[in-house]
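A lone chain, given as structure tokens: the form predicted on its own.
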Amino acid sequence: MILKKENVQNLLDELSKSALVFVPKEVDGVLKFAPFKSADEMTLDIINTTLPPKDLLFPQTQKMYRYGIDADGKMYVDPSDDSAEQVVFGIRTCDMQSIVCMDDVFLTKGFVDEFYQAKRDKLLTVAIGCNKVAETCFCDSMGLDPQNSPTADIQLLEGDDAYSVVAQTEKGEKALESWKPFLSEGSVEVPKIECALKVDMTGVKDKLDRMFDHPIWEELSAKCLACGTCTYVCPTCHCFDISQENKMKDGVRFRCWDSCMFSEYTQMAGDHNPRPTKKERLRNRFMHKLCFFEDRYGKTLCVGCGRCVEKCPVSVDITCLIDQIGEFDV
């Protein structure tokens, strides 16, 4: 089945009325998923968005529950939900495995996030792959195909006139139902790509089991501003804080992004600070993406969005490390 390009818009105006329906587009100067709106233009055929589409299902601000004190005097504690159903339309190979990793930390190990479930639940996941690739991806060099996203619920490869439409799970079939009077037989001519920035991840992981004391850190932390960019435009990027905010006899808890860049993150009661500088900090970074998530997990935190690479105000690149690396006799 095929999605003609002149249909999209219908399509995404019939989804808009059972589901917040989000897609790629310009919101004030930033390529981001923002809300489907009928009259916006859209950007499908961007290669990929400056800021990921992970705060649709970990908000960059989340309140998790108010609490405080009843008319009665008694203590109450309601947990807030504000999961809806959502659809994102467009996303890309990369940050359809970020999806994957973020699943393995919030809904696996014997522990759910309940605010995370809530929202990945009613989650369907439209991914288009792509026909080109800026200089900075390199997903392909950690394992993806960028033209293929088999966790994707539904994946649209695209022609000249049309994208090809094939459903991936039982929620991708359920939903491909609604799409019947949008769709026709047909098939597409989709050119074959590949990265042109290439890293071999060969023995890399075993190589940083060995490399806790290596003066690689030292040296590659000597730039590094701390800003915690990389950290705030990485799809795969999870650390938060809780706070709370009280008035009177009420408040509420919650979450918000937090980056294992700065110094407080790891700031300890008795000020205690276990990564005091910038270079425990940074090596944390790295060795979490390329090392320790493997270790637990079974798999790389860094999906090769580039996104960071872009974004480093003074150039610290996660593929000239990994190239370092490969080089080391360790």
Contents of the next structure:
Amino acid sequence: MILKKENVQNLLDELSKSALVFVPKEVDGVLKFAPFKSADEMTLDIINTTLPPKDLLFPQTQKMYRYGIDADGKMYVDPSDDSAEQVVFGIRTCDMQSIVCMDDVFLTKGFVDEFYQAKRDKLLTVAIGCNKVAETCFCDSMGLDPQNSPTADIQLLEGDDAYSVVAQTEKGEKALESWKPFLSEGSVEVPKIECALKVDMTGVKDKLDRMFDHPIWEELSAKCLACGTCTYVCPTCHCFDISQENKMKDGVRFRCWDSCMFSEYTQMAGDHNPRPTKKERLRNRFMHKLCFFEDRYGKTLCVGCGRCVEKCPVSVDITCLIDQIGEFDV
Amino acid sequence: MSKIEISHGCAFGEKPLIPQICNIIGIVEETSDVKTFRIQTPEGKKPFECRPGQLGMLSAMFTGESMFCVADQGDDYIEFTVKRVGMVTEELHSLSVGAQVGVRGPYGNWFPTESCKGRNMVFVAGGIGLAPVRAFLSYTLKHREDYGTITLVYSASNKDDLVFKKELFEVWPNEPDTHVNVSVYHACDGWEGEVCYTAPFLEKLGISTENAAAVLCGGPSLYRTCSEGLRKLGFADEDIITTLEMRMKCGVGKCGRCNIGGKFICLDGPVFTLAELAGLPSDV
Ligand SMILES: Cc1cc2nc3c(=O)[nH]c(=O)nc-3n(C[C@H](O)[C@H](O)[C@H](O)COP(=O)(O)OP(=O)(O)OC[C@H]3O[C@@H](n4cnc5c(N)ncnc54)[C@H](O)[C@@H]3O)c2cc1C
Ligand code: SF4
Ligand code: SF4
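The form predicted in complex with the partner chain is what I want next, because the block you gave corresponds to the form predicted on its own; please supply it.
Entire complex below, previous chain first.
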């Protein structure tokens, strides 16, 4: 089946009746996934949004529960659930893979994160294959295919004036029923593409296992400003802090994104900090992406989206690091 | 002697991030900055079932949450021993019996109570580090026939910083085949016992390693010196059990900060043998 580009507006209008639809668009100068209003503002042909769509599942600030003291002086806890049906339309392979990683973190290993799960269950993922790549994209080196997101509910591929449409999950198939009026028979021609930026991941994990005390971490971290940009723009970074805000007799406990690049992140009592300098923090970030996550969940935590490569103000570059590791004899 | 086997990544639960409101039903002032809180649900029940070594997140609702090990438990309560170091702990210290707090847990793994059966137990702790050790020690006393000789080596900076004084000086020494050794780092009036750092104290006591398992818990420097001390006495790393501490927010392996390598202390730990830690990065 195909979806003619001229029908996208109508389809998204229809979907918006029963769900919040998020599309890539520019808001206040920043490209991100934001609520759909009209097809004119969409930038479906962009390569990659500046901000990843992770906040649809894991908001930058998420209310967890209200607490307070009732009229009888009893303390109460009132869990919040702000989850609603959501559609992410136009997600790319890299970001789709980041959801797979976040699913591992939030939904496995004994504890299911209730807030993530509520949102995840209500999210429909519609991926669009990339026909263009940015200079900083390297997802195919990370084992992904820029034109195929196997875990997306629905996969679209872009031709000249239409998208091909394939449901890949049960949820996707069910969703397609309401798409029918906007679909037609046909096929599309999709140009074959490849990422321009390449890295070779062969042996990188094994080498990293032996590189905890390697001088590279000192060298690499020397220029890092500890600004945390890399972690905020990364689609797979999932660390959070828990905090609260009070108003008279009640308050809200919420969680918000945190960054392993900040010193307070691991600061403990008695002036002890297990990761006291940028060196230990940067090492932990990169080893987490390329080594520790694989130990734990069997996959790399870098999806090759290139956001940190593009946005780091001092060009700390994960692809250069991977190249360097490849050259080391350790 | 069977190998010490520690379970990892064994805690699980639903709605892990939402606390239940409980009451403080007893407070013991251990030192000028350490208090033990006994906690129970409003219905008079134990907030959760847990094993020695496991953790609980305690919250002064209007101030924040902090992780503590469950220092002891009874049929209908659990206890946390809290040192006042900052915002949350300060607020907890200001509460009195009857006050309401939030509790969630249990988190983390537990001491190898099973595979230590039949062994002579050597507990080594410094300062507030006696809190997790107490959970295990008190378990061995409740199941006295399962364990051999019990030896505790405990130190604090000075006399006033010793926690669980009642247990140290009145209860535990009167238990069968139980030896309690206490030292302080700084002499003062009214202290007639040992004045000695923990590691040399260990050596001086000449503790036997025969059929023994050691449990070690304290701050970073005690951990360093006493793991060396225990090794010098002849303990193998496989037979030294410790519990780690790193800053944590969620307690369920999601918030990120308490990892050493691919392990999360809140989930895979906090209990490890030194042999297991030797295989992990040194980020603690
Ligand atoms: C697994 C585990 C078990 C613990 N068991 C006990 C226990 O049995 N008894 C006890 O008194 N304390 C225990 N702690 C330490 C306790 O969690 C902290 O002291 C407490 O969270 C500090 O909170 P605060 O708001 O009072 O301090 P804050 O105002 O947040 O900070 C004060 C100081 O404490 C540091 N700090 C914050 N959180 C932690 C933390 N999680 N660990 C260490 N330092 C921290 C801060 O960096 C700062 O230097 C344990 C910690 C962990 C991780
Ligand atoms: S974006 Fe660059 S400078 Fe900023 S914390 Fe990350 S690595 Fe350091
Ligand atoms: S580490 Fe960088 S390139 Fe990899 S997924 Fe995160 S932001 Fe993208």
